[in-house]
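First comes one chain, alone, set out as structure tokens in the form predicted alone.
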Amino acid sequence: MNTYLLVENLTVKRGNFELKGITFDTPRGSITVILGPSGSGKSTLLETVAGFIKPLRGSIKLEGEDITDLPPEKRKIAVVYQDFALFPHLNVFENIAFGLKKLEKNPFRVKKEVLKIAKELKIDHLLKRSAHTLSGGEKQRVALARALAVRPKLLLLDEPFSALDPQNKGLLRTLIRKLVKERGVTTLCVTHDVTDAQNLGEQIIVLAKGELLEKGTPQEVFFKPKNPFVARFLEVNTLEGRVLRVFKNLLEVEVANGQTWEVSSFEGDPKEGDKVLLLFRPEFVKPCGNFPKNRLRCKVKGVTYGGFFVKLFLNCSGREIKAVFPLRELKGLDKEICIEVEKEFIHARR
């Protein structure tokens, strides 16, 4: 990997909170999402990279240059905050041009760049509007345009979608991903929203209580987390089992109540008799159909509804399992239900 941003052993103290020895790197032009619950240290990490907080230990290197002790204005880093931080007394054009005017003295070039970025973000029709008259989604686009206009070496996004409605969230996620990839802007995005991370990140970093618990691709983190807390936080189901038979591309595993499950994704070199942990996402759990294997009878302990989907909280022989079904697949909800998971969607590790 061509390292562009390198954070090594970063330790930060703020009151009773400590960010503990954070180390990660990102390639040029990539989007890395820093994910975690409230109070995990996400924003503290972002502000330290930006230069607003001085670390106790560790270093930050950008393009091979050590920027740990540089003031924020010398780092060529742009930040977009969740509250947008627009200047209410300026119109949209003036907000976007604010930082650019410090770098570019030619008014014609400033205007050209503002018009270009405004068109890319589909806000060129708003340039004469006062910032305080804009909707939340429009303000977020203006804040992003202002950040990108100065052509930063690194773009930092702090909970960029938290104040937006679901429709605007989806549209802006898609637009940001497209725009920063086209411009080749290396990006760090802080969020507590798993959906944001799934749809935006090429690398995912999970923090909790000031510690980096997991880092990897979305496929690795969301489907095969190694840390138990991360598995719970990301709602990855876990089921204990014992290997019965090993084939070249398949395991037969005994799970609850002597049921046999087939698993086609596994790590290492499992042997017969080994204890394994099966991991699978709630979205891959289905009501029993024609598939004859990988079934469990479960008791329904709770139900939540969200749009056209329903989330079930199940007790399957003492193990809590979550399932997300399309509403149309529930033809009637009993106290008990039969579930199944196809072997391609289960990962086993010892």
Contents of the next structure:
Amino acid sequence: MNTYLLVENLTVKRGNFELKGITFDTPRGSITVILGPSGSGKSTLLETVAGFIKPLRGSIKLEGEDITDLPPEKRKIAVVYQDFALFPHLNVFENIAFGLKKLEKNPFRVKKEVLKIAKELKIDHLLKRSAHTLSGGEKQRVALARALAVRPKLLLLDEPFSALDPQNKGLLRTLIRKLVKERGVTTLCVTHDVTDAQNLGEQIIVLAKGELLEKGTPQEVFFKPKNPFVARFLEVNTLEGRVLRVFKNLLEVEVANGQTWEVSSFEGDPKEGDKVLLLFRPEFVKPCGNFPKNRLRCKVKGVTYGGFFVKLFLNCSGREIKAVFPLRELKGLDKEICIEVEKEFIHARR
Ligand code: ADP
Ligand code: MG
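Right, and the form predicted in complex with adenosine-5'-diphosphate of this protein, after the form predicted alone?
In what comes next, the whole complex appears, and the chain from above leads the way.
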């Protein structure tokens, strides 16, 4: 990986809170999502990269240059916030042109650049409107246009979708992906929302209580996280088992008394008799029917509703398993059900 941004051993104090020894790097033109529960230190990390907070220790390098001690305005980093932070009394054109005017003195070039970015963000019809008259989705596009207009070396987004309705959220995510790729601007996006992270991130970093617990591709982090806290936070099921037999592309694992599951994805060279942890997402748990293997009998211990899906909290031979079923499969509390998980969707780790 060719490193573009390199954050090393970054330690930041804020009152009683500490961001502890954060290390990660990102390649040029990529989108990295910093995911974590509220209060985990995401904004603190972003503000330190932007230069608004001084770290206690550690360094930040951008394109090989150490920027740890540079003031924010010298870093060529643009930030977009959840609440847009537009100048309400200025019109859209003036808002987008704001930072650009400081860099580019030729008004024709400023105008050309503003028009270009406004077109890319589909807000060119709004240029004369006063910022306070815009909808949330429009405001966020203007904020994004203002940030991109200065052609920053790094784009930082702090919960950019939180104030938007689901439809605008989806549209803006798609737009950001497209813009970031077309303009090749390296981006760090902070969010507490797993769906945002999944839709945007090429690299995912998970923070909790000031520590970096996990980093990897979405495939790694969302499907087979290494850290137990991350597995819980991302709702990945973890089931302990014992290896009965090892084949070339298949493990046979005893998951409960007399219950054997087959697993076709594994790491760490498991041997007969080894304890392994099986990881699988709740979305891959199905009611029995399609696959005659990998079953467990469970009792429904809790139900929550999300759109047209229900999340079931199950007790399966003493193990807790979460399942996401279509609403029509809704089962009442304490109902006995049979679940199965196809072997391709389970990952085993020693
Ligand atoms: P996140 O963005 O993940 O929600 P933050 O980085 O905003 O988390 O905050 C991390 C922790 O630092 C929180 O416990 C918060 O209360 C604390 N904190 C944030 N800003 C300050 C400050 N200016 N002074 C003292 N503590 C702060
Ligand atoms: Mg925050």
